[in-house]
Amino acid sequence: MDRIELITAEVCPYAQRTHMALIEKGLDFERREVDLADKPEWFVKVSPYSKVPVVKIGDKVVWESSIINEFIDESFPDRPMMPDDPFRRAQARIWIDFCNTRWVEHSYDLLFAREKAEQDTLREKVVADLRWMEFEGMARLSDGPFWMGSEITLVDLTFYPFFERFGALSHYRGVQIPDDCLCIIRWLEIMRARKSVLETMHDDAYYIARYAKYAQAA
């Protein structure tokens, strides 16, 4: 089998998704860490968007975490991480898109917001997103404990890194996971015990320190 190389940066949630996918698939791979504040010339050449993650398998180069993860899943079909049924697979992709477009956008907009009124509005959007994920997502799609049922999928890997960083959002913007989001709370407990999380995770203090420059008023 061709050598698998993950080009990554440990602070990046998108890169963590792919790192987790490789671990969940049980694949051997090599990590190559990039300093995003001082990107080397070789990285700019291999990453067309100058972003992580990038995966190289032999002479194949793939970028963008959601695309990489489906590519990995399809290339190595043991331990499948998407539903077999086409409709369920479409639902999985809808929630992956929700994370990539709505959840991430609202969360980072809140982190970056400077004015209190703007923060209050965005905080309400983040809480609404959480309840939408709880009651229109996990509670409807899954008999638990994962997003799509009894087995972990790429949907779980898509969302988890941003929940790992939620402690920093709580610290700087005072937003909390609502108490009635029981599926999400249980899911987080189970995810935090996964090998793929234990091998890639950082604690709240790590993210609080690294997100300070974005969250604190200019």
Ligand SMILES: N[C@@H](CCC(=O)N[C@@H](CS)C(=O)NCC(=O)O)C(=O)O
Second form
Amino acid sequence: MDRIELITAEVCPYAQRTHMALIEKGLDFERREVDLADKPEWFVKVSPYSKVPVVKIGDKVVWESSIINEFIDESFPDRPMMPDDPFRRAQARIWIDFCNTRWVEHSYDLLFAREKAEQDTLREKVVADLRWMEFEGMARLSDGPFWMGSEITLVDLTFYPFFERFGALSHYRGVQIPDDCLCIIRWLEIMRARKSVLETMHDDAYYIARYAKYAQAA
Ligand SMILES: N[C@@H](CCC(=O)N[C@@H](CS)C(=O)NCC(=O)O)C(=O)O
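Mind pulling up the form predicted together with the ligand next to the form predicted alone we just looked at?
Once more the chain from above appears, this time first in line as the rest of the complex follows.
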């Protein structure tokens, strides 16, 4: 089998998605950590967007976490991580898109926001997103405990890293997961016990320290 290399940075939520996918798929791989503040020349050559993650399998190079994760899933079909049915697969991709285009954008806009009024508006958007995920997503898509049903899929891996960093958002911006988001709360507990999380996770203190420069800059 071709050698698998994950080019990554520990702090990056997108890279964590791919790191988790490789673990969930039970694959052997090597990690190459990049200092994003001082990118080495080899990295700039191998990563067309100059971002992590990048995965190399033999001479194949793939970038963009959502695309990498589908590529890994399809290349090693033993433990499928997308639904079989085309409509269910479309639903899974809609939620992956929601995460990439709405949830991440609103969460990071809130972290970066300096003005109180802007923070209040964005806090409401983040809470509305959480309720949308709970009531239009998880509660409708399946009986859980994962997004798409009883088996973990790429949807879970797409969202999880941003929930791992939610503690830092709560710390700096006072936003909380609403108490009525029961599916999300149960899902998080189950995710936190998975090997792919235990082997890639950091605690709140780690993210609070690293996000200080974004949350507190003048
Ligand atoms: N859409 C990309 C986002 C990846 C991304 O933004 N990675 C960040 C770290 S979290 C990065 O490498 N930033 C370096 C830079 O922009 O210079 C994906 O899903 O892989």
